[in-house]
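Take a look at this one chain, the form predicted on its own, written out in structure tokens.
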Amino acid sequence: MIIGVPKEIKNNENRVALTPGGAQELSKHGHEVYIQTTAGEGSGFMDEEYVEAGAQILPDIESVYAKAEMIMKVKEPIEPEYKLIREDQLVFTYFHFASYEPLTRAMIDNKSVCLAYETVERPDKSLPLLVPMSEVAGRMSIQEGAKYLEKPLKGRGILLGGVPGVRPAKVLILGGGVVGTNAAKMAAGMGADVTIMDLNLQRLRYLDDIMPANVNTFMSNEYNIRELISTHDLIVGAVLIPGAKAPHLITRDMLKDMRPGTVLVDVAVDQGGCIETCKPTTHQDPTYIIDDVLHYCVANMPGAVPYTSTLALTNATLPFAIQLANKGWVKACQDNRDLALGLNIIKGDVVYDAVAEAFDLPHVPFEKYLGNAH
């Protein structure tokens, strides 16, 4: 198979979908790998390293899309890329369709095959290609939140861990999944007073067992959220419903109950956000203030630590990429149900239910394209 890796063009996105090591593995399996020049530089990988690994360098993004049968990316295609994607071309990346209708419509129109990292799902409901970036984003949410609590950056002026004789900051984490667990670990490690909320009592029991003493668990509901937001300094939105738009757990009217300088970090922003006043921002201009409450809503948080993020992501995606390249997407998805669940749009048909539901589009089961394999 011919695999193409374009340079990411989203604002301040420095990750790359394939490392030189990944390019070498695909080349060893007999596949042709084409990398857009400088695509890996933001993550610390030079063109020469890709060439030594058996890849070929192409001069521009148009050449990569024109050449490849499978495109591997990190972030969803943005508008300049829509017209470059061809009918039947396989695009393997994060899409987050349910949060952005123009992207969904564009991929329907170009009749490509869209396989989304974020909905590849194991039988235990874990999301193996979302986990590495959720781990990075969860840890970063505390790192960034601690920074923006500083007064010069318009925060409350409170040190996350406090000092002897002074209380530490109070951190509220909405969601006890991978993002929330990693956020809680970081906040606890920095000495904050942490509360983590979730709807799942079994999950809360597990977190209560594994977390240090400065992490408390609390059942998530509107009453409890309203009770806690007035006393917490940093609030992290860490809620995910696979493939679907995130629910609004913090509504606009709740901001008035927060203290001036409270910091909100919405990690769910690329799925629409679980904070109603959240809108996507960039690393270049990461924050804004509404009702004296500071919002940090960067849609590609792991892009700020691209070396770590690229290695973490490609460790997880490469085995699936090899399956797709070796077998073609139809056979690979017939043989691997986890991978089949990553199919979101196929040749103009929406085959992922939550995406169809988000925009009131017809839903076609992916089995239509896979025959009777399932």
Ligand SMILES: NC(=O)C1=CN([C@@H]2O[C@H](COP(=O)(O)OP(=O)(O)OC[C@H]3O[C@@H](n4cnc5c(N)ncnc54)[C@H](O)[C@@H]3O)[C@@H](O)[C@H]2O)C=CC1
The other form holds:
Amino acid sequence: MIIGVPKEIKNNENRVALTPGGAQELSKHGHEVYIQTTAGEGSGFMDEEYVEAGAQILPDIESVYAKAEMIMKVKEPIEPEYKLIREDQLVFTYFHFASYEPLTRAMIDNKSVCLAYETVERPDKSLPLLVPMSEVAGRMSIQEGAKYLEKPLKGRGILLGGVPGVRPAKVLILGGGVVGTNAAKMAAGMGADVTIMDLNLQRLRYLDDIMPANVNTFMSNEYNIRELISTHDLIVGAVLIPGAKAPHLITRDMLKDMRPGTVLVDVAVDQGGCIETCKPTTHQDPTYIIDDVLHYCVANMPGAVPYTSTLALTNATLPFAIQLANKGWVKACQDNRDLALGLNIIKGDVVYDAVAEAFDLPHVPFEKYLGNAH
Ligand SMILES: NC(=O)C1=CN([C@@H]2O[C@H](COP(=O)(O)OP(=O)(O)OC[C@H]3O[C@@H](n4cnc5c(N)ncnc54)[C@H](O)[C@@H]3O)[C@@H](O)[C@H]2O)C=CC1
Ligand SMILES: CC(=O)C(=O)O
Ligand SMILES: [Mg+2]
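Could I have the structure of this protein in the form predicted together with this ligand, to go alongside the form predicted on its own above?
What follows is the entire complex, opening with the chain shown before.
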């Protein structure tokens, strides 16, 4: 198969979808790999390393899209890329469709095959291609939150860990999945007083077992959220309903109950955000203030630490990319249901239920294209 890796064009997105090591594996399997020049530079990989690994370098984004049967990316295609994607072309990347209708419509119209990292799902409900970036973003959420709590950056001016004789800051984490757990670990390690909320009681039991004593768990419901927001300094949004738009757990009216300088880090922004006042921001201009409450809503947080994130992401994606390249997407998805669940749009049909529901579009089961092999 011919595989193309474009350079990411989202603001401050320094990750790349394939390392030279990954290019070598695909080449060894007999595939042709094309990398856009300098695509790996932000992650520390030079063109020459890809060439040594058996890949070829192309001069611009247009030639990568024109040549490839499968595009491997990191972030969702953005507007200038919509017209480059061709009918029947396989695009393997994060899409987060439910949060952005124009992208959904564009990928329906171009009749490509969209396989979304974020909905590839194992039988135990884990999301193997989201996990590594959720680990990164969860850990970063506390580092960013701690920074924006500083007074010159418009936060309350409170140190997460406190000091002897002065109480630590209070951190509230909405959602105790991968992002939430990693956020809690970091916040606890820095000495904060941490509370994690989730709907899943089993998950809360597990977290209660494994977390240190400065982490408490609390059932997620509107009453409990309203009770806690007025006393917490840093609030991290980390809920997910796979493929769907995030529920608004913090509504506009709740901001007035928070103390001035409270910091909200809505990691769930890529699925629309779990805080009503959240709108996507960039690493260049990451924050804004509403009602004296600071919002940080960067949709590609891991893009800021590409040395870590590119390796973590490609460790997870490469085995799936090899299956897709070796077998083609139909056979690869027939043989591997986890991968098939990543199918979101096929040749104009929305095949992922939560995406269809988000925009009131018809849902076509992916079996239309795979047969009833499962
Ligand atoms: N902004 C960024 O750069 C990044 C964003 N993300 C996003 O972070 C979000 C969280 O991802 P993960 O932690 O991997 O998901 P996950 O599936 O591991 O965890 C989500 C948790 O939310 C809980 N939940 C669902 N509804 C809830 C509610 N009403 N109240 C409380 N908890 C609720 C679930 O029970 C689950 O434990 C996703 O939207 C993901 O795409 C992930 C990586 C990077
Ligand atoms: C998951 C995601 O949106 C990211 O890594 O940017
Ligand atoms: Mg994102």
